[in-house]
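For reference, the chain that follows is the form predicted on its own, supplied as structure tokens.
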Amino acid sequence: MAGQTSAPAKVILVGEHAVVYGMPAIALPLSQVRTYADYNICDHALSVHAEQDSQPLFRWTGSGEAAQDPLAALVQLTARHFGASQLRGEIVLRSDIPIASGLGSGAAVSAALGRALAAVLKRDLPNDALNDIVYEVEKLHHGTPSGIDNTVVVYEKPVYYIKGKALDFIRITDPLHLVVADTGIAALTRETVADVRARYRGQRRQTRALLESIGALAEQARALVEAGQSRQLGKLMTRNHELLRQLGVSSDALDRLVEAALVAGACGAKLSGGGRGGNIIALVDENTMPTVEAALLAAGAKQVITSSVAGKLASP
């Protein structure tokens, strides 16, 4: 028996970093950019491979020790969830999502792998249980994650996220047309989150004010998303980028791409994710999408993805 599972990339529309401190953020799935897990149920101990890599990334030994490797931790947590002492089969991972780029690669790998493990065990793994498992693995990736990445990746729905609050999915009235541009610079979210935390401890009042301003933008952005007011939403996104720049998580490469998108006619643009590298997102309309895409490539983007995100309010 063989099959395939998958999980999408994500972008944060507004609110990154502030969301770690209990403020709202809006995240969207990029459903056409995915991680895939091809599974095959067979009679040897479970092994997990990367595509075109003969050496396994993980081989099941039944060890109960807490794993610090994200793949091993995901397998152990899923096995524990099902009470499984034996895992048999083979899983091959492949991904279209750049790593260390703010697009949720780690969460997508975990979600796709968790679903494949459930399939190997011939068990059902509901999204709420998978979300809890992936969140635990996100701690290994990011140290003190907010939980937004795993939530939007697992449920694959636009989400208005506040840490510790009930899931709140967003109704998108009109599709949001996005251009995602990669600086080609890898940047670990764990490091930028730690740097913001150090800044918060050393300059608490100033940093708190920046984070609260970002959270306020997310509150305003929700109403604009649900009303389909892209032009006003774009202005909030650009303001969000300026606040993130003041927070110290932007870079010359990110600023250059944001400026290029705005000059080319984008409604708004900002970094998305941890910052320092990775991607920017530009909000465009269908007419300006090709122009903005070309301008970003001319400004040095290593890769550009276009996406139209639509969604409706739904229960988890």
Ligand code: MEV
The other form holds:
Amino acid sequence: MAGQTSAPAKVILVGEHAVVYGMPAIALPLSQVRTYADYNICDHALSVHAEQDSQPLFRWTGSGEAAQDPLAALVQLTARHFGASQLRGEIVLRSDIPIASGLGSGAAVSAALGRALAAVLKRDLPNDALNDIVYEVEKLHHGTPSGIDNTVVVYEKPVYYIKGKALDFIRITDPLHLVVADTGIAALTRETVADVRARYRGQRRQTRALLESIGALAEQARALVEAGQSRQLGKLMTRNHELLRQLGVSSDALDRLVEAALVAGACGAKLSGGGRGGNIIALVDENTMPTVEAALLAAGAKQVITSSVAGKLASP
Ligand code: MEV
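I've shown you the form predicted on its own. Could you give me the structure of the form predicted in complex with ligand MEV?
Shown next: the complete complex, the earlier chain at its head.
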């Protein structure tokens, strides 16, 4: 028996980094950009492959010591969740999400793989359980993740996220039209999160003030998203970018793309995710979408994705 599971990419609309310190943030799924796991139930010990690689990324040899490699850890945690001592089958991973680009590639690989493992075990893995497992693996990717990436990727719904608080999904009144543009520069979230932490230790008052200002923007953004007020939301995103720049997680390449989007008529623009490299997101309307897309490519974006995050997504 064979089948396919998947999980989407994500963007952070407002609030990255501050969310690690208990402030609110908003994340949206990017459903058309995904990681897929093709699975095949067979009698061999489990192997996990990347699409074009003949060498497996992982081969099951028993549960053993706690794995430090994220992929092996995901397999181990999922096996433990089901109390499975034997894992059989073949899984092939394929991803359209660029790695280390702020789009949640690590969480999406974990979520798609966790679902495929449940499928080869012929068991049901509810999102709540999968979310817990993916969060554990995010710690290996990120060090001290807030949990926002795994949450938006696993549930695939817009979320207003506060670390340690109950899940709170957002109702989007009017579709949010986004242009997502990649600097082509890989940057590890683990490193920017660590840099912000070092800054927090060294300049606590100033850094705290920046993080709190970002948190306040996320709170205002929620009301604007729910009221369908894109113009004001855009302004707030641009302000968020400026605060992230002051926090030290932007870069010339990100600033250049943000500027290009604004000049081309975007309502607002900001880096999205860990920063330093990776992607910016620009909030546009249907008329400005093609102009902003072209401007971002002309300004050096390596890849541009357009996405409309649908309105009227109900709470769970
Ligand atoms: C990464 O997508 C978002 C950060 O806030 C890290 C986290 O929340 O774990 C930078």
